[in-house]
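Take a look at this single chain in structure tokens; it is the form predicted alone.
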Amino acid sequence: MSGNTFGERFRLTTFGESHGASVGGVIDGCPAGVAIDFAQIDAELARRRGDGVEGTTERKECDHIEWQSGIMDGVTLGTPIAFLVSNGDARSEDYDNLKDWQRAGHADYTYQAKYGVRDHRGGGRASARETVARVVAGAIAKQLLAKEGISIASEWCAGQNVSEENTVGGTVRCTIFGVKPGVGEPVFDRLNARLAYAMMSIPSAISFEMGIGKEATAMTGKDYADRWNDCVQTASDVDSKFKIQNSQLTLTNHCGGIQGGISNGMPIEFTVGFHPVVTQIPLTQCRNGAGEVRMIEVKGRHDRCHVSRAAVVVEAMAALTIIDEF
């Protein structure tokens, strides 16, 4: 396994680097006749640039998207959908002095511990510019969840003390709406396993947490177990489906919407949290292949909070996840 691909039904591949020509992905098993709302895959993209937030990087892409093949006249044909998005406000030579250094906390080591070799323009493979094709696919993960009466919201909440000599993480809180009892699958496929995997997968991901999370640990089991709404009515629909008549079929939602690894019809909730950007500027400690260690000036534009653009990207992750289950 290469470690590209996202999903089993409908699957995402990324490719690209950071500073090379382009970064982009294909779509496979999206279904036919779909019109696809571009305007919104833009909007998302803009999410994901931090456009108008402060503390987020100096380096604006356009993020234009060429759509190579799968869509015509804005309706999906079928097949996989191929997409690239130019890289063009990459300035490559502010990292030559990294050539030969690997910055602590970063992935240089590691990618050349496994690769032998590494791109080290902006972290190459690494960088989060690779989740550029996760927001596209997502946002039409998102258009099909939306006729399915599904939809996916997040707040995000940044540490304290952000400032221009140093950086700081975060949390991002996702809810999931309108996803019906019964999906997922028990034991090793879990959903909560799943949207587990898909968000650690995320640059600078550290956690995940379902529903009240690490709070579970100090409660007792009777404050823990969300206890049923007698007020709440229910009945077999024509699929033989539990069905929920009214949105709170439970009095608290502290598993976060899973139980035993299958949606129980309440609002999927979730938590991301992530570690501050590593590189320091200017000075960061960076290690050579013959072990020296030294302060290292760094250039490069760096966000010093990047949570905002996580948000759209845990949101698209999620929309992945739950549209593989259709």
Given for the second form:
Protein chains: 4
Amino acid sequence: MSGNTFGERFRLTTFGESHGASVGGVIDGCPAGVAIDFAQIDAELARRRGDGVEGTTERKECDHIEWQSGIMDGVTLGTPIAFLVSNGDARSEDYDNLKDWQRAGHADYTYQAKYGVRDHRGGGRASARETVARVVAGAIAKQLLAKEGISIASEWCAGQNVSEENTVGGTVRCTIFGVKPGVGEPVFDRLNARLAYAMMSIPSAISFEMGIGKEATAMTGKDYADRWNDCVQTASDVDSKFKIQNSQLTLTNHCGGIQGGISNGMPIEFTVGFHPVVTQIPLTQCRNGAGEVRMIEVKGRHDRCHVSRAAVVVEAMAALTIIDEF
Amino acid sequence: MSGNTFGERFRLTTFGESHGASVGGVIDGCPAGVAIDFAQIDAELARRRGDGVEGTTERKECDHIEWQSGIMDGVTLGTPIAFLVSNGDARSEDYDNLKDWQRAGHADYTYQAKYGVRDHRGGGRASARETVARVVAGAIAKQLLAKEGISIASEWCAGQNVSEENTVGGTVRCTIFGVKPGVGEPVFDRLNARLAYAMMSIPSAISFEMGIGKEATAMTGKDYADRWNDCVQTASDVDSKFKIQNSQLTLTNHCGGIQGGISNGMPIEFTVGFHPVVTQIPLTQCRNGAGEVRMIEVKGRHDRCHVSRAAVVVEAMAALTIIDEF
Amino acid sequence: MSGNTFGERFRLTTFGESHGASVGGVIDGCPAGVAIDFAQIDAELARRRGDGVEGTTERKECDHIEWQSGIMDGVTLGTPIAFLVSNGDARSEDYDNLKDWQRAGHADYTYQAKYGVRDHRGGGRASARETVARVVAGAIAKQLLAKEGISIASEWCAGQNVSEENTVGGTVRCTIFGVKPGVGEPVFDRLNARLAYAMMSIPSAISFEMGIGKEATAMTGKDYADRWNDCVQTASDVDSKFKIQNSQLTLTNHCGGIQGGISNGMPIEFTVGFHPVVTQIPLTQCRNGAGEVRMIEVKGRHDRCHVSRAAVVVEAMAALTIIDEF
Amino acid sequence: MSGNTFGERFRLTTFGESHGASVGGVIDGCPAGVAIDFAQIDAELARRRGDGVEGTTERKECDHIEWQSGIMDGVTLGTPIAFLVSNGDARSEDYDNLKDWQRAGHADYTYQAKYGVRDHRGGGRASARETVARVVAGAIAKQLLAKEGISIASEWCAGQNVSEENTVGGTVRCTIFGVKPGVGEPVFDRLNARLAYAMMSIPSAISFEMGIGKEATAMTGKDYADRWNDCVQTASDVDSKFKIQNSQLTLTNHCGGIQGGISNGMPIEFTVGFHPVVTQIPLTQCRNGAGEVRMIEVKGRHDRCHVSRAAVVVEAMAALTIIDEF
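Instead of the form predicted alone shown above, give the structure for the form predicted in complex with another copy of the chain, please.
Next comes the full complex, this chain leading.
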């Protein structure tokens, strides 16, 4: 439980600090004989970089993936797939003045408290740059899920308008289509619990809502309960319904497609909330080990609104969660 | 990943169907030499039963715990602690008419889809009766945490007034006091991610919010970021602060005491939303394997508002999550 | 990693001290819809007790299994199967004089060193009585494996003749028939490594040999290498061979049916060595916490040759290891 | 359980095929703040290469380690340590004629059976080249263990004399000094069981013996049982004994320093047997998918006696097993 591995069967271990040699990962458990679509992986990385989206960071990595193992002639071998992405555009000197200071709202203090040492450059391991590895692995997971008729989509919404010198948060609504009934485990490893775990592991995630979410807490049971759609008659009829997006086993989908921790065949729907990026430009409040507090100029490059980028990571983590059930 | 085990170091495995012989659990990883306070465990079970709380189920079990192993002369041995609670007050015949029918909004359909067979009596394994085992283990975890100066409290709130023949949901606000800085793991096994996982594994949980929660998605970074409290000067000063409830490392606690997945020493705060119990009394919409839909009289005994009981389970899961970090 | 759980997919957690209320286990991951043959389980327990075998302990438990969950009307539900066996024939007073003394060659000292407290009665958790739970779970695993055409057999051999007032060890040769090619994982979780782990976890196991075993260390590669049997021509031909016991993909089976950690379809063969029971009757050398050494009369009831009983546990652990691969 | 990860707390995941871009690993769980001795790691790699040992392979890699993460200014950060070693001296064309043929005695057939595809160049993932990553991680583990006063030594012995055009196996006797009493878990995760698992995961390992090993199966209990050394009087006396190599808690060490799965403070001793390398030079018997059997010229470069190299891997796996208990 050292924190850097996700999944049991399709298992991703990530590594890398923001300004170290590289970030990357090892996927263990990917089936053999799968022809990888590398262009799709690059496209997901481009989405994650926020190419062309206003308000995203100016740090633009080329994100060239160096594949180390597990793939021969473009086809998976069933052995671990290791990959790394060099940190080419790191400007570590931007962070020299932060070496002994912990920025308010960041993980600087907690890493120092836990480890007694930290890489202060660009957030080190706590940087969202680590999500590069999640997106690469998530892209492969999506390719595998597509073979099972499963697709993942998301919509994002900023919490308010972006203005210069401030940052905003927002929400990502994610839907997983095509998961058949009976996927997930009861009790602790409920599919909704595992999704919550996956989503709350994303940097700056602050809330998770399944289906209709928090709204349900103010409803009566009569209004909340998803009623059967009596137009869906037989099991085989149900089966054919999975192939279409608007499968309607129930008349509503307040529960978000999971009951008792197990999928019911309806689309799986949930919402993840993200707090705004906490870095204050150009001056951020900092604290040192002696407890002194001071305003310090923060250089680096940061997102004003990172929610569009977070959406790509939400999808990747959804893919990694679902593939791990197969 | 068969779903019925929680934790890696203080590991709880639960078993039991609502109307089977018993529900119970095995705790592996409890330290040796701990004198168990059995009265405190019984008190937690009484809270879980909702003794004296209006609107809770009429099924009143005595919840007598039969300890099987791991404890000698009231002291833990370091070996697995197995315990079971007999299902004494089960009225299985109440469920005879539901054998071939799946209630709307319940896990009947998904269990059938997953397993091809299910115990239809009282919800079987999907019944919240399973949480008895969580509360017993959580009570032991609380005793261990108390030795570390850690305590857990909760407040609950119904989503609306309870009226006869309807059910309501609500929210539970939970606070963990006394966790020192540096607890938790980065990246995937963030403490907030593990709390989300733990909470969303509770029957009828539908949302999880860390700290200020979803409200943060509409704030600017300037307003959201928790600023250092410059009255707290030194590390030893910080240490002494943990011993008091209102530790104030930061001026606000919007993040809920966790940054980068690791505790910062402030109280850990989160909110869990619960949807209302979905059973409709006296008639609930049901569906059978052939796809027929019908209104059927549901006997059994059910909560009209279960949020007060859920709060005890929230605390238990919080305790199990935190103890697993030690 | 608290030690009392075996397996990932068909996961057994055991509990219980030799003279506590019961020994038992929880199986998580057993498929649903399986009709359990309870008589076969009882027969395995009788084999484990050594009923009718000379030289085995006089402690004769009836070993009545109390099933708690996971089975309804004799059929598995897919939920955890919890069971316990009461310790009826325990004569704890036999051990009163050993409370403060650690017997030479036993785990008394190491348990005390690890836990600071121990159940001194009959060996407590270190007693081989714990293997009751392994045999119950192993019996269920065997029933599942039989559906896949897999069977397990063993032969045991005492190291020398049994005489009164002494104990002897011996070896168990185990063969698993019917495992198809391609079962097991490479690198760390090799099937042979997992078998070694399973076997060395049996009380008093002291050696593990795969296939021809230690003899291979003195052979040349030319003599050791298992050559292809050119009578087996095609893949479908290979498949049909698995159904018969003497499948002959290779002319010899020096490797014991596993290459690179993965089964090759030949019978899987290995040998486990057991050291003799270390209890000295009637006087055994003991040591107390102050370091005093003294000869003390040991009552209790002990095996003079336990290898026949160990063979049943070897088979059970083999079954648990193989079923965990499915 | 995808096979490529070892350990729970100090967790090594390895990757890489023999003739792919690189072999390497990710260590998760290494403590922060440790100054790494890189020269010691290189020295272990040199031992593994068999530099200067007659009869070892002519494939001589420089084994230059490229560190990717987890270390800054030579000091560990507590985050994952990723490293890779390029496969510089691979002569993949040597294996062109083996693409459709499975060598007798190798893992070619089983990998094909499991994955349906394989990297035929130099054994691919099944090559012992993978052990480079084990040795790197094991070297770091040794450095951590040294701080705890724990050291590991081994002696190896060839099964017979090496002659041209044949290969021989042998045994490795390994001793771990300085492990205090109380390390290890009871029941399944016994320290001896975990050592057996670790050792049998090494390519070509065929037997594992704890302490006196198989010899014990022919002894009487009276002769086998390790008697207390009554010269060791008190607990503090015992403590001081750990600091010297010849700690003598017991008069003999037949059990190899572990009782009931837990260390007793004596040196931990075990023997691993290795079968000879199975590659036959210059002609090896091969089989193709259609079942045809033929003698084919095998080029590549191979060990005539690999036991000296295996000894380094034995030590590495011992270090990884012990460090995982802390």
